[in-house]
Amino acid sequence: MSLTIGFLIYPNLTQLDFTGPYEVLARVPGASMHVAAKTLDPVTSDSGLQILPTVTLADCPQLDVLVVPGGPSVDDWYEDAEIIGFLRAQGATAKYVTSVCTGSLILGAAGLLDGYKATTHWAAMDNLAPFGAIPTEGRVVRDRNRITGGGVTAGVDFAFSVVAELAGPEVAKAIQLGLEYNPEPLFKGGHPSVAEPELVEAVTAMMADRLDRRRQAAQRHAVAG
C-alpha cells in the first residue's frame, strides 16, 4: 500500500496539533509523508519551535491525505490566496481531508467543510458555523471523507482513528502499543464538560481577546464569501 500523507504548516501553528499526529501517521506502512509551507524557510510555532518544511505548496504532490494543523491566528490565513487555493486544490481530489483544533477553520474558510459535521478546539465551536460546517462536539468526528480532531491532545485520537481508516484497526493497535499510548491525565479537567466552571470561566477569559478576534473574523468571510 502507497499512500501520500501531507500537513500544511505555517507560521504561529501549534506544534502538538502537527507532531503529534505526525508521530502516529508516520508509522502506517507505505506512507510517504510531506510537510507543506509557502517557502522552504523553518516554520515557527506558537511556542517558539521551528519546523523545518520538506516541500513548498508550489511542489507537493497530490496527497492522499491532507491534515491541516490549527493555531492562536489561524484567522492570518482565512484570506491567503496561496493557502486557501492550495487547500482548494489538495482537497478536490485528496481521499481524506482533515484537521486537529482550529485547523478545521481554515479547512472551512477553503470552503471544505460546507455542509459537513465538523469538531475544533472547544472555545472555537461557534466558529465553524460560519463556514458553512456542521459544529459538532467530539474527540473526534467524521463525516464522510472529512475527519476533524478536537483541541491540541485531540490530534493523536484523531491520528489513530485516520490509521484505522487506512490500514485497519490491527495496524492502529499495534502503533499505539508502540508508541505506548496507554494515557491517565493527572487532572479530568480537559473539557468544558468536565472541568470546574470557574477554571472554564477563567481560561475563557484568558482567551477572550484571540476568540472575539477569531469570530469576528470568521462572520467577515462569511459575509464575503
The other form holds:
Number of protein chains: 2
Amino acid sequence: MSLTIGFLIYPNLTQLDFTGPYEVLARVPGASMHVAAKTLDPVTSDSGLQILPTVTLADCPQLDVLVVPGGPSVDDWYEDAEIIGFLRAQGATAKYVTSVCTGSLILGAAGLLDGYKATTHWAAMDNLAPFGAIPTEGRVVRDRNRITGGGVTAGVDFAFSVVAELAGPEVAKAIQLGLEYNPEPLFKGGHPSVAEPELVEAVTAMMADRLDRRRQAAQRHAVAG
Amino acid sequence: MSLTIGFLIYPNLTQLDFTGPYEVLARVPGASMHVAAKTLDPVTSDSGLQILPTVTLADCPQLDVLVVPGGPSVDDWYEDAEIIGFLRAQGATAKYVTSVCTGSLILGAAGLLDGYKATTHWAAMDNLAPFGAIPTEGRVVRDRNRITGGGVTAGVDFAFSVVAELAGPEVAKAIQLGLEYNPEPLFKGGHPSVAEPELVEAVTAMMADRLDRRRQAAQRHAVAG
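Taking the form predicted alone as the starting point, write out the structure of the form predicted together with a further copy of the same chain.
Time for the whole complex; same chain goes first.
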C-alpha cells in the first residue's frame, strides 16, 4: 500500500499541531510524507522552532491525506489565494481532508467544511459556524472524509484515528506501543469541561486579543464569502 | 524569572521526543529556548523531518535545564567526544539534567546518571544499568535534579512535571489547558503493562536488531568505561 500524506505548514504555526501527528503518521507502512509550504525556506513556529519544508505548494504531489495544523496566524490565510487555492485543489481529490486545532478554520475558509461537522481548539469553537461548519465537541470529530482534531495535543489522538482508518486498528496499536502512548497527565484540567472555572477564565483572558481578532476575521470572511 | 532551556539534537533523533517537550517548555514565562547541535546545518529526524538548530554545542550558553531526546541513533554518541563533552560540561552546572525516551542512555554514557534512578523507552530499560543508573519504572522518574521521561510521547508528561517544578502547578495547569492536554488514546495498550502480550511480542520482534545493537553498545561502554 502506498499512501501520500502531506501537511501544510506556514509561519507562526503551532509546531506540535504538526509534529505530533507527523510522528504517528510517518510510521504507517507505505506512507510517503510531504511537508508543504509556499517556499522551501525554513518556517518558524509560534514558539521559535524552525522547520524545513520538503516541497512547495506548487510542486506538492496529489495527496491521499491532507493535514492542516493550526496556530496563532491562521486568520492570516483566510484570503490568501495561494494557500486557499492549494487547499481547494488538494481537498477536491484527497481521500481524507483533515486538520488539527485551528487548522480547521483554514479548511473552513477554503470552503472545505461547509455542511460538515468539525472541531477545533476549545477557545476557537465559535469560529467554525461562520464558515458553514457544524461545530461539534470532541477530541476527534469525523464526518464523511473530513477528520478534525481539537487543540494542539489532540493531534496525537487525531492521528491514531487516521491510522486506524487508513491501516486498521492493529497497525494503530503497534504504533501506539512503539511511541509509548499511554498518557498520564500531571493534572486533570486540559479541557474546559474538566478544568477549574477560574483557570478557564484566566487562560481565556490571556488569549482575549487573539480571539477577538480571529472572531472578526471569521465574521468578515463569512460576510465577504 | 529568566530560564535558559536547551535541547541537544542530532541526526536520526525521534523528533517528537524533542518537539513535544519543546512546545510545553517554550510556554513557561521567561523561558529562552536553545536547540543545540554540532553544526547549524538542518538535522534530519528518524522519520525525515528537518529541523534547524539555533546554536552549536560550542556556542551554547550555560543551561538551567538540559534536555536530551532519544532516537534510533543514540548509541552512535556514547563515545562521541563532542557530544559527551557538551553533556558533561552542561550537566555539571545545569539546575536540571533531563531526558526523554532513550535520551537517558546518552546521559548515562556521559556518566550523568551514575547512581541515579532513571527511566527510558520500555524496550530499552535493560540498557540503563550498564551506565550505573538504577532502572526505574515510571512515565516520569525524578531523582534529585535528574528528571527522565519514558518513550516518545512520555515527553509531554515529562515536560509538565518540569514546568510544575520550575514555575509551579498553576503555570503547568494553564499551559495544559492552552495546549488542550486532555488525552483520549484510541486504544488502551501504549505500554507493555497494559498491552496485549502478542502485540508486545510483535513490536519487540520488529525492534530486535536495533535492541541487540544497542545492548551490545551499552555493554561495550560499560566494559570500556
